[in-house]
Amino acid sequence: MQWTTIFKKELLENWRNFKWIWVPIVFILFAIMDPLTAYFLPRILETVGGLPEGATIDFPMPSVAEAMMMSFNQLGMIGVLITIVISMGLVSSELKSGVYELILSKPVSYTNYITAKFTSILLLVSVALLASILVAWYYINILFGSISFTQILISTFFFIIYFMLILGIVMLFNTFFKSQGMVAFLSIVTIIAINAITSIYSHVLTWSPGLISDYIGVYFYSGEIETETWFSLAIAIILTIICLMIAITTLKNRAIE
């Protein structure tokens, strides 16, 4: 009951802040932007004109897998930034305003407090990801060719796990700092560091969560899921749990202080 109450409170607050409306819309816009641009850009340039007489425009048309990965890559960059922005004040804002002390002055479990907030924002991001990828898949099917709906669902699930780790990292820094700006900055730096290290040592860190997007691309091109993908997902889940456990412990230590 306690966990459910906090969870419903967070859902209601996200609705009052219109996050359930604007977050999916923004995700959808960025998911379809690159594929639509790649398809219509040659026609736009031909219509606008201004090219020398006899000049031709020859842009290679992306394959259906390439078009789909355009959407995933955009969400992997802009979507991550939006996710950090909407979650950077989950706990830090309440620490700063004093609401945190008011809530936990009652017999509220630290675990319930952290996990309910985490689950509410994860649900919002998951819905936004699913909606945006499905819309992108619809347009890509029309413009570039068909791709399996099963592949879309499985790939979306993989991507949600990656975003779950992002939220775990943000939640961790939420309990350390009262400044939302500091939470966002350190979260971004951590994510960049993970991706940079993974990129440099990708031949060694084959189980890194930073490779999940790459494995999704392989899945689109080959239709087969690499074995390392499952290990990357497992590592992402484990790291998320560790982040949440540290966040809970940090809040307990704050209460003792």
Contents of the next structure:
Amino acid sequence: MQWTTIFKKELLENWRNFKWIWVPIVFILFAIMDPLTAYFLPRILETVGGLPEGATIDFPMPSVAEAMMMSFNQLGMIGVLITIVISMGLVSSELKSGVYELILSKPVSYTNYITAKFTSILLLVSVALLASILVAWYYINILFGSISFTQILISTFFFIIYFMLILGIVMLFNTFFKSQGMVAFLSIVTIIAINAITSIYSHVLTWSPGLISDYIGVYFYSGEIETETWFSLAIAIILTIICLMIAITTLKNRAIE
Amino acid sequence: MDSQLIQLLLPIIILQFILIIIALIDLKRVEATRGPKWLWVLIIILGNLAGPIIYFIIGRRP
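Got the form predicted on its own; any chance of the form predicted in complex with the partner chain too?
What follows is the entire complex, opening with the chain shown before.
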């Protein structure tokens, strides 16, 4: 009841500042940009010219799986950045402006407050991801060849879990600092650190959430889901829950102060 | 061949156009921005894809 009220308020706010429109559009544009450029690269070079007479270049046309991974990689970079940016002020800006004290002076539980905000932004990012990957899939179907729809849905689901972890991390830092820039900076550093550590010790940390997009790639190339995928997904979910729990406790401690 | 190119690029152009329009509507409604509003109009219109994104991320002042 109380949870739904905050949730609806968040959805309305995201709708009013057009997040529901611009985030999906930007995700879609970035998802289709790379496969399209790869497809048209020979022709772009031809038009731009500058090649010596008689020069022939053979570009290997990317395979379907490669093209699809281009979209995923692009979303894994730009998409993550945008996700951090749109969620960096969720709690911290309310802490700063004092809206937070206004809300919590009413009998609103901290758990409801955090989870409702988290769910609303997760819903937004999931819809954006799903839309962008479906559009990319449509384009790749036309340009490169077919890839199965269930494969797309399952890998999107994996990717959403990865983004859920990112949102969890951002929510955690949101309760620590009042400055949005600080939240964004530390979230990016944390995510880069996770990815760096994972790629250095990738043979040991096979369950690391940083490998989720690699496992999606494997799934596209081989058509089979590796067992480790499930472990890294589980770890991502557990870490998200831990992040949210710490966030809730931090807020409680803030109230006592 | 060229009509195929247009068919493929048309959705992208439409999406970019929507993005620009949305950014402009938002710019008109919002009370204060970081920096002068006319500058943001230029950035949104001339900034290609990055213009509206930059506006949405750092342009609005809460």
